[in-house]
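For reference, the chain that follows is the form predicted alone, supplied as structure tokens.
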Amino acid sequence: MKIHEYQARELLTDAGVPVPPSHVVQTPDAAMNAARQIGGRTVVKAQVFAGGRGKAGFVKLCESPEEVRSAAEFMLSNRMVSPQTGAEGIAVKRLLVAAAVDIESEYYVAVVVDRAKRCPVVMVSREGGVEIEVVAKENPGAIEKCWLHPHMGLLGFQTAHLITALGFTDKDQAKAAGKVLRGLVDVFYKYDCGLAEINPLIRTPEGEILAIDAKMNFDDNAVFRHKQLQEMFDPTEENPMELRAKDHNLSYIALDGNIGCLVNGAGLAMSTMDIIKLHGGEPANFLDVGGSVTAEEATEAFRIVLADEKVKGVLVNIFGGIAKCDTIAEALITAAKEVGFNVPVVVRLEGTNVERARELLKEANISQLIPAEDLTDAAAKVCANVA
């Protein structure tokens, strides 16, 4: 689960991390009023789940409330297009109006799960304000890391090491930086984060240490434990098909190709997408119906896959175990009757009740259902039918 920058700022503030004052608004007039309340220079920032806001023109430094209103009008009436949004861009519904601060130095601070070592790791760099992937590629030595004990968190000697790595020698600034590090780690542990990032953490000419941008995401499986996070969830920023699938106990991931993939199991999904690409095709999505899918859930799965206008063909790849092949076959037939197949649907079934499933599909005599002997045959057929 992701949250907006303004929400991440709230969590940091609660953890004692210093953040400039700000307001969240949804109209140009509200933006102008917020700027008047803050006073002085302000910055207007689009609140969307995508990076590249500054280069796209959706972060504006403003000298007056009138400039803030103009910036807000632009952002709320135009779609933001960046490398992370695709050519279609995304609509902006909320803006953050925050106090602007003078910057002497920028730093990067983050806590993320290191899946290789199976524990959290704190990463810091003196090269803040840019994407950490760029720093890692061009100057990996500029990133310092400290791996954390899963239960003990950030220890004193690690805090001191990270403060030194960031280059803080002034006693007061080092103390402030330590408070930021401990606060960020506390947020990470308290809310089951996958990522908690401040970029940039800045030092002002007066020596003040402030977090002026933050990004966080959380383990979906742990959100039920955090009422505050549940209230922060923004469905308007999520793919509607993914939300629809979740409501029916299905896992759906939207991609950019034109071949829908309906499978049971994440590993099977990966191999299905790989073999589609091997035969020259591009997956449009994958929808995992899981191991204990019901006929109703499977039918809904077909509705979801076929609702994607990019889909020109579907590969159904089911290995029947707990999810029986005849259940999937019945769902295919029901979907064909209720939804209608206007694209070819190649079907590869193996496992429990597969013979019964094949009989059902044969008796249904649906022209758009194309049987396959094995996965290789299925991939070749679906790619040939959408070419």
Contents of the next structure:
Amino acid sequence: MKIHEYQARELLTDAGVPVPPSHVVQTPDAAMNAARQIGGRTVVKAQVFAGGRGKAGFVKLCESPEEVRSAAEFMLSNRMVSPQTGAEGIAVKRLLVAAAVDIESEYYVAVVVDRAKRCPVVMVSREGGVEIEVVAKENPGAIEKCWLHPHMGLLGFQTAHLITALGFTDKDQAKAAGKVLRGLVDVFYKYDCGLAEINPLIRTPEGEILAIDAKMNFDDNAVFRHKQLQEMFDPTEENPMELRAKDHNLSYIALDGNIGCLVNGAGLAMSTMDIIKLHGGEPANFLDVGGSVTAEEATEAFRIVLADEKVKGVLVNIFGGIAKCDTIAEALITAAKEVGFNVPVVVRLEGTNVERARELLKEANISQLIPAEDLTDAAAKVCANVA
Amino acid sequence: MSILVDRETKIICQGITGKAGAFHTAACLEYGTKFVGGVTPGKSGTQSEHGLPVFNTCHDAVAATGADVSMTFVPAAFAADAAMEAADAGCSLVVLITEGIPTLDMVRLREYFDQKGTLLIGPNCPGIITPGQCKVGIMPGYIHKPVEKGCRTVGIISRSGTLTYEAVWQCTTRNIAQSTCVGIGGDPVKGLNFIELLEMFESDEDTDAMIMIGEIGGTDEEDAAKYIERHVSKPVVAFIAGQTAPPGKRMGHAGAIISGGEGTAQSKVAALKDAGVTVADSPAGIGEAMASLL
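Following the display of the form predicted alone, present the structure of the form predicted in complex with the partner chain.
Okay, now the whole complex, with that chain kicking things off.
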């Protein structure tokens, strides 16, 4: 689960990490008033999950409250288009108006889970303000890491090591940086983060240490135990079909191709996409119906796949283990009746109750349904049918 | 031979009176597995629907039955605690089927297990099966082929459930038996991984070759490739799911995500090929690739 920058700032502030004064607003007038309250130069930032805000013109440095007003008006009335949004762009509903500060140096500070070492790791770099992936690729030596003990968290000597790596020699600045590191680690543990990142952390010419931008995401498996995160969830930032799927215990991700997929199991669903590509097709979605799928859920899965107007053919690939082939066959028949198949649906069934499923489908005699022998045959048939 | 479990292995089910626990214990019993009891707090002294004794705690269950393996079906919020209870009670192996356990719970669980020396399979996995002998998990038993004389035999290690069934079925239909199949699960922090299991299969005399099924996310496959190059003499076939998965999206499994340019299928395939592993291009080609090597 992701949250907005302004929400991440709230969590950081609560943990004692200093951020420049700011307000969240939803109208140009409120933006102007916020700028007046803050005083001096301010920066207006669109609050959306997608990156590429700066280049798209949705982060703007303003000299006056009037300038803030017009920047806010632009951002709230235009859709933001960036490489991460797709051509149609996204609407902006909230803006952050924050005090603009003079920057002497920029730093990078983050906590993530190191999968191989099976513990959280703190990463810091003096090369802040740019994407850490770029630093990792071009100058990996510029990133310093400390791995955290599962229970003890960030130890004193580790904090000292990271402060040195960041280059803070002034006593007050070192102390302030330590507070930032401890605060970020606290947030990471307290809220079950997947990522807690401050980029950039900055030093002003006066020697003040401030978090200018923060990005956080949270372990979906742990959101159930954090009421505060549940309240921060913004459904308007999510794909509505993906949310609808989730409500029916389905795991769905929309993609760009024209072949809809309906599969049981995440690994098999991914490799079904792969085999479609291998046969020259493009998958329209990832869809895992899960292990213990009911006929109702499977029927909903067909509705979701067929609701995508790009879909010109569907591949159903089921290896029945716990999920039974006849359950899927029943769902197919219901979906054919209710939704109607206006595109070819290639069906490959194997495993538990496959004979019963084949009988059911034969009796139902659905016109657009094309049975397949095996996985290769299924992929070839669906690709041939949409070509 | 086999690895980790066989017909002598004594197993308890944590969550045996729950819907999933009861259903899968029945299927495992039907397969011939030696289940000796179950744990459900508050139901001590009763019998499960399978006629097995139910205990309040793992400690009671292990003391009374001598079980050495636990199959855990406890809901995600309490699963890590339940698994640690099994470890503390003296189980040498815990098979954690549950999906959706918070990652930081798993971080703490691993620390605990490593200190105890307890082995873990999972979480978010189908479990482990030694065909014809012992099934501890949710996989359909009948697709597997037990080891028999004159029959070539593979060991299978996989991050995916149904994709494993696919690979198993492709082997079985080509008359290739399986010594043991282990679903290591789709989570970012887990128990036994490719390297430990490759090592076990390498020294198992009944295993002629190995199949490893990986997917996007993390660097487990790259690490396994390095290990194979130096320490594995038996043939290995691999398949990596998610060649077409977009970066930054979690593909069903919590661990299946390309982030920060790390964890792509391309990187894994290249590392495995460099290590001399035969990588199947298609999920339909795993069995055939294995057959051509044996």
